[in-house]
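Next comes just one chain, in structure tokens: the form predicted on its own.
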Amino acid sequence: MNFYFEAAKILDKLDKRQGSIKGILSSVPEKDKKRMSALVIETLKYKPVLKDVISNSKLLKEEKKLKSENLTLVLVHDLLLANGIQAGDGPLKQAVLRHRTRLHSEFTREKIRHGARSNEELAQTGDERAGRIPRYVRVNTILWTSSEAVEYFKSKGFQVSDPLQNQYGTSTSHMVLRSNPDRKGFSEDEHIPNLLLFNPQARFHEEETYHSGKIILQDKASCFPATVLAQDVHKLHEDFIDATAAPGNKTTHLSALLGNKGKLFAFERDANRFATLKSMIAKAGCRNVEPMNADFLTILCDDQKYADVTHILLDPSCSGSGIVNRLDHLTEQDKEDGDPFKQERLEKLASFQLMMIKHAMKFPSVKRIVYSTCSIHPTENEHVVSKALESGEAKLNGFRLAPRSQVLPNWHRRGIPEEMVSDGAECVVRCSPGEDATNGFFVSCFVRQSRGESTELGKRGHLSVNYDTDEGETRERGEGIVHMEKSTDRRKRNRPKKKRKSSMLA
């Protein structure tokens, strides 16, 4: 019964809006996240229909010892739709029990009135967008080739041709070479290296390469970060940091980028994801990575052990708006943009946003930040990026944008020029749900430049907007928004005062 009261737990912080699914389904241990991931999303799928049923029956007033609605839920799931209730006789599954009858005979009702012939039919179904987004493998070059993968595939029956084509008669590769009618089709990216296109309904979790760590399930657009960010590295001896990595796809991305050598640290607070982090290092075979069950914004920028750091990746935690596959749709989450519950917390998820940049424009040595989120929202994106540019750690260490030829310049979609303040909207990159073949994403670069890079931009007076920053700061890591306070940043009070510099758009 214990597996039952957990899955209730994560449905009340579903409901109480502490999380994504995806985020609060990460911090469940491995040995049990794909049942309860089943549990979960099944249930909520069928929700509304559930509840129709139990309120019917009259199950919970007639059970008192049922208090929680959210456990009545799952355990009236495996009751209906799965293979009954797994736990031992117990009263919590006796009290369900007893209603057995009445619980099939209303679901029944259920379907005659949704003139359902299938129970599938009764499920919410996801966001039609997903089924034009292709199956992204990203090919792990620290195992294997691109070559020795495509060679691999066609031996697994697969062949080079667009695996859209068919279904949308449309290309979404350089590599088309004829159609694919039983969707076997695939091919290679045309902006990102490594990275093959298959058809939206190909599963992989069962294939020897994934489970060998040769391949690795990533969205086109979440490989933009560690593209952007490495593309300028010709000195070994340079450490990289990515600030918020579990998972793990974009580092292991950044490890392989950098050839597996150098050094990475990878922060992650939470312990199970940060479990979830080192287990996926050590499958892609990673061993420039030095993994950190550490809260990115506790490191002390002046820390000797970080004083190589030129590079940092920051992926914090954001609304995931740009997540068409996401079934946060079946939370009731997505609301309206005049909601003032969810104005309230993007504003609140912005402020932590520009924590994060801020803290990573104070490491001494640091000249390139790339800034992403799978946000499709300016307050975000467009809004955070500006507001970092006119802050004091921009100014004083001498941070802009990079310009359009350092981020991804033959990507089509940028910036949102009304949300951006000068002509930065170029400089940034966005993929649009539903029309880039991507999920949503937003990528942006800050740039050190040199001190007569200063001067010289300061001469064109660019950046004339002003934005007032935000006191109180927060951050959201799956549990929730906790509120931080900037005055506790001892190396800020301690720090002597400086003559600022500008900061300049490229």
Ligand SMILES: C[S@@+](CC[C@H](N)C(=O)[O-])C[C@H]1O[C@@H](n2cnc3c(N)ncnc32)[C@H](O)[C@@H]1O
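Computed from a predicted structure; not experimentally measured. Just so we're on the same page, rigid core means the largest C-alpha set that superposes within 1.5 Å between forms. Residue numbers count along the first chain shown, from 1. Compared with the form predicted together with the named molecule:
- The two forms, fitted on the rigid core, differ between the two forms by 2 Å or more at the CA of Thr108.
- In a rigid-core overlay of the protein, Leu75 has its C-alpha displaced by at least 2 Å between the two forms.
- Core-superposed comparison between the two forms: the C-alpha position of Met280 differs by less than 2 Å.
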The other form holds:
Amino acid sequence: MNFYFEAAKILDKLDKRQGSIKGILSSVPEKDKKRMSALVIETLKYKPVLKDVISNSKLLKEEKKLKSENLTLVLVHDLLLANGIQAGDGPLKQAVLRHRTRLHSEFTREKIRHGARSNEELAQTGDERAGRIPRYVRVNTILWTSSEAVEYFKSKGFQVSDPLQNQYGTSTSHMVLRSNPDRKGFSEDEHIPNLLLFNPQARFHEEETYHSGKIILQDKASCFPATVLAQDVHKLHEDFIDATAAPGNKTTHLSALLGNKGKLFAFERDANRFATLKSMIAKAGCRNVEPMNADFLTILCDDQKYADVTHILLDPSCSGSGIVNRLDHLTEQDKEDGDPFKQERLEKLASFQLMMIKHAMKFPSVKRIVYSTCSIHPTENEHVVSKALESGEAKLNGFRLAPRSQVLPNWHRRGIPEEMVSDGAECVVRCSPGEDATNGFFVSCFVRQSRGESTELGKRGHLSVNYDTDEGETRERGEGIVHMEKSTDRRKRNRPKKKRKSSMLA
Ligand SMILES: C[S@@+](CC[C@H](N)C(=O)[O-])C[C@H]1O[C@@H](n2cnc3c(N)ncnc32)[C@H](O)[C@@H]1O
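Follow the form predicted on its own with the form predicted together with the named molecule, if you could.
Let us now look at the entire complex, which starts with that chain.
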């Protein structure tokens, strides 16, 4: 019975928000971890149903010995959904078993009520959102081309068709996805080049192309930041920074967008995650990335090494509240927006995120900074961006928001206007979990303004600060990819020229 007591204690901690599921389970002794994780996660998945079953069977009312709701939940879980309660014949087990018939019939009633044929379908009723997100596969163009990838998947029996539709092309509902017998449809993404969409049930972890780094399993929204940052990719005389790089999805994407050329410094402060980053970079064949196990905030912006850094990707730690498949959606934690505990945590994250943006703005040659999160909370998104725009660093260095025309202009969902200063919401992008077939995500892009430049926002008298950059100007005027080297950047004029290694320009 001890095992069940321990499982109940973990559920108690989660109820009291004393940690995340992953965090709490990580402290379980190794020998019990697998079984304990399965019991806790499965109990959480079925919790709404199990609670109804327990309440309708009046188990807790009739058995006064069962004082803990969470203990009852894990015991009833194993009775109904596993191989029975794995414990000696103590009084608590007996208390549950006395109601075994009633519990089983209430459970069957719940299945009928939810229209579920199997237990798995019953568990998924609370998690339908995840089923509507395709399995995204980014073709790593460092190692092969998209056309080669498409031909390869065709040779593996996949057909170009809507991966979310069944063979009759009727519906994209969760039930239909699961009833689609072959799940072999795939297509190319309409917004992100070199991104393929497969059925959510498609599995690639055993695939040779996955192990060799030719494909990278990356959510569509997570491909937005590098796409926005590297839109002027032809400018090879410039260096890039990925300030918060591990595990390396966006680093490897950026590296590929740069054609595996130029220089991309990738910082990661956590040693374990840094090891993952290094192995991902190696697997993906990135030769233009210099990974560094360092805290970005400690990097001196006037270090000559970074004198040519013009672009910075900032995808810092966030609440992760947009991630549909993560375990925490199994708890109540995300649902309580008014919770002061949660708000305090968000505020802490937001001030760290703001600090990162302000630090990035201090690099003398930086012209473009993309800030992204996989959070749905305005506190970490629109509020952080608004504060960054109003900061001394933005004003001193002339940063404003890049106009919509430079930030995925064809993406429909923009920022929340009420949460943002002025009319900047149009300039940022949001993805809504469940509605956009992606995880929840936010992307913004700051650009340094040219002297005298009149921006889309500036023309209307907002967010405009007169400073130097050549970039926004050329793009806004529709001069496409032509790079105009200007001599008006004061910092560039004053600082000594750095010697470049020819290999980095190759
Ligand atoms: C959201 S994850 C980045 C995910 C990554 N961009 C990707 O797409 O694979 C944030 C990462 O930033 C790291 N990090 C947080 N603060 C940092 C800092 N000050 N300097 C460097 N890395 C930091 C965290 O350890 C974490 O690995």
